[in-house]
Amino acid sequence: MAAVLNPQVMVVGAGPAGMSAALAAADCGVKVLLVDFFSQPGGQLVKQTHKFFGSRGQYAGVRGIEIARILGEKVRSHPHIEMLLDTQVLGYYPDGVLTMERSVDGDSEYLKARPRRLVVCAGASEKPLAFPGNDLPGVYGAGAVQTLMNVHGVMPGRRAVMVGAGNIGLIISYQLRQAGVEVAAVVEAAPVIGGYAVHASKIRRLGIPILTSHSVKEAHGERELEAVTVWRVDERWQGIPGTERRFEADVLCLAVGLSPLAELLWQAGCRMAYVPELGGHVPWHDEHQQTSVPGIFVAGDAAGVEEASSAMVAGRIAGLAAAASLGACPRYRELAGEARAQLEALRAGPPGEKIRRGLTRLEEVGRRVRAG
């Protein structure tokens, strides 16, 4: 029979949102258990070699890999945080118990936890794209390409086609060039580029074409990827015959969006809503990052896919709110108010329009939740 851990606050996911939540709650004096599947904290930050925007509070001008190191050191040295790495959270049960499997020296250890408050920062998974040949070796998700290059120092190939002109697609295209990989084109199905103009400008200065209103028709190859055919799409996202273009390539990188990892929230009975602007099914949550289930909070991509800067701020709000609900954060109103102002600033302007639209749709769900 596995012993049951009883932390005051348990945080699932040690990415930018999770570490920020754990630190905020622990700074209020509560005991925090931080759990992550991987062998090091940082989440997607460990792959991000580009410098961040925002303000000093969101580590503006600092590379993602360095932010992961800074936050990781703070978490490891904090007296109120216990961190379990190489630990998979298996499920949430009606009695409030979470089960976990931890890898220790090649063996598995079964654990249980019954936290007084739960903060879910589980992140997101990459969305696939269906087309003939999408199972050929050489067809990668964007995260896999970043892992190969920025974590292991391995070139994924010699010539690439990038699918997706959001920030992830644009940033990885630039990183591919930095690694010595030629980028034949960036392909985007939408009629406009979804990422920041500064990232798109860097790509264009390198001579890389960005083909909007285009998608992949087919990937070619016998044993591995050899070429990619793209074509123009109409307003219904259907391919237009006669507009095909073929690119020789041994890498096809798919950066077509993320889906929030919300399984624990479904299991906990949180009120969920399908909001395409936020990545898919997300939990309704209030300004304190609390879901419809009292005592369960959410932040980061699990709450709606955004940038890491926003994830860190939302994580801080969730951690503060979890601690405040235990009577441990007398300055909550002041600290959370400052964080919410930062979050609004990050979501301002044209780059944040999609997120704001998604949050408006989510608030419609909130009105129904409050109405009972």
Given for the second form:
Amino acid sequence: MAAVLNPQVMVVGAGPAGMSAALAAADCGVKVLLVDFFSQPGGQLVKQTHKFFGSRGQYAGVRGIEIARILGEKVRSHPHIEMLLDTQVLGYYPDGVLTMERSVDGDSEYLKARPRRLVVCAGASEKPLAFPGNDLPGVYGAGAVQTLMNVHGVMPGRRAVMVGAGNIGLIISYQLRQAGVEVAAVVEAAPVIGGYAVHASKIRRLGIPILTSHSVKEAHGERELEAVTVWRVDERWQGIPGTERRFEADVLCLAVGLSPLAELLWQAGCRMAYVPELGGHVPWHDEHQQTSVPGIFVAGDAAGVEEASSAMVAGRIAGLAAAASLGACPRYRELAGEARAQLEALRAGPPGEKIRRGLTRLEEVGRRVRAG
Amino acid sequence: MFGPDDASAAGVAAAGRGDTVAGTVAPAGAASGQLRRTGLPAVEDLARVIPPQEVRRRGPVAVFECFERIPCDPCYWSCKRGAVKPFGDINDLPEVDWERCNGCGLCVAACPGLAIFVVHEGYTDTTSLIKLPYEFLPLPEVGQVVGALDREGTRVGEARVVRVQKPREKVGTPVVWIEVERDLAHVVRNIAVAGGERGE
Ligand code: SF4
Ligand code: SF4
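Next up, the form predicted together with the partner chain in place of the form predicted alone?
To see the whole picture, the full complex is given below, headed by that same chain.
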């Protein structure tokens, strides 16, 4: 029978939010168990070869892979952090026990933990898109393409069509070109580009067209993807017959959004709310990143899909708050206050508008939580 | 096109800036609808960031093609000459003090948006110099003639590579100095290097 680990704080997910949470809590002197299913820490950062925005505190101008390395080294060398890699958290039980499966040399072992505080930084998963042919080999989530190229060094194909002109779609289009893959077009159903204009301009300079108010009509191919038909869409996002354009392509990349990975929080009975601006169902949380279940904190995309710079700051707040709730962070008010000011600054501009709207909606849920 | 004696053609005068306003770029409002729809800056976007003629001809100067309020400020921290004004709010648009900027290009390599270019209009009697960020392999060689591409990636002429600044660390952004036909100073924003394209 597996022994039960008893960390003071357990952090699920070693991405930007989780590593920041673990470091913040461990710096307060509490023992932290950091768990991730992948073989190296970093989460999405390990495939992000572009330079980050944000400010100096959040490694602006530094590439994601470098941030993963820097934070990964800090985590590994921290005396209060124990890291379990290749370990998938399976479930949360009513007695506060989490079960995990860890793969070791092709075999797996089961582990249990009963942490005093839990910080969930599980990230997000890619949203699918329905169209005829979306099950053909060659149709990928954009994140999968990025993993193939930037983690495993595998070219996904020769010619790609990208769906979605948010930052992820724009950045991965650029990286496809860096990998030597032609990008026939980026299509975006909305009438305007969702990602930063600087990213859009960057791929336009490479000769890649961005077709706004366009969506995929159909993917073609016998055994694998051979071509993609796109068409113009009206304000209700309905395809307009007669506007079809066909692109030869062996890769179709879907970058149409992310949904928070919040299963553990559902299991733990956290109050959830459906907030489209934050990517779907998200756990209600307060300014300490604490959910409706005392002792369970959340940060990063699992709390609402946002940029990695904000995830790092929110993770720090969650880690500090978890430590403070154990009486281990005497300077909590000051440190969390500074972090909250950074978070507000990051969300203050036009790109943060959607997040701000989402958080306001979450607040309304919060008022109901407190009232009921 | 944009000649040394005809500033109007690049849309500088067209948007009412002309050569009369020296000093700094005013922090203007939102990015144009064209930029939001297509990723291509409109004439009015560029008019806000292209320096007046006397500055452009004096020597190399940074042109910040960053038109949208986003949470980002590495350009400020990278400039050793204090030519990028301090950001009150991290979402502010960058403001360059053209009197302080010497076109060194440190900010070009630092900008995560690859949005900064250094331009020296009238580098010689017939050419202009452009320093641009370039993150593809192979890097061009000094003296090599490469394709000169505009903001849509369309080939508009040729460019001669003057210098290739490799970053100190492997993960930095290389900056390529190119010499183009004088009129193309505010048109060329990318290069096509023979032998393909792979990420730096
Ligand atoms: S080119 Fe050099 S001096 Fe000019 S703004 Fe950039 S870093 Fe500063
Ligand atoms: S670093 Fe680049 S993208 Fe960021 S604010 Fe400065 S010019 Fe804009």
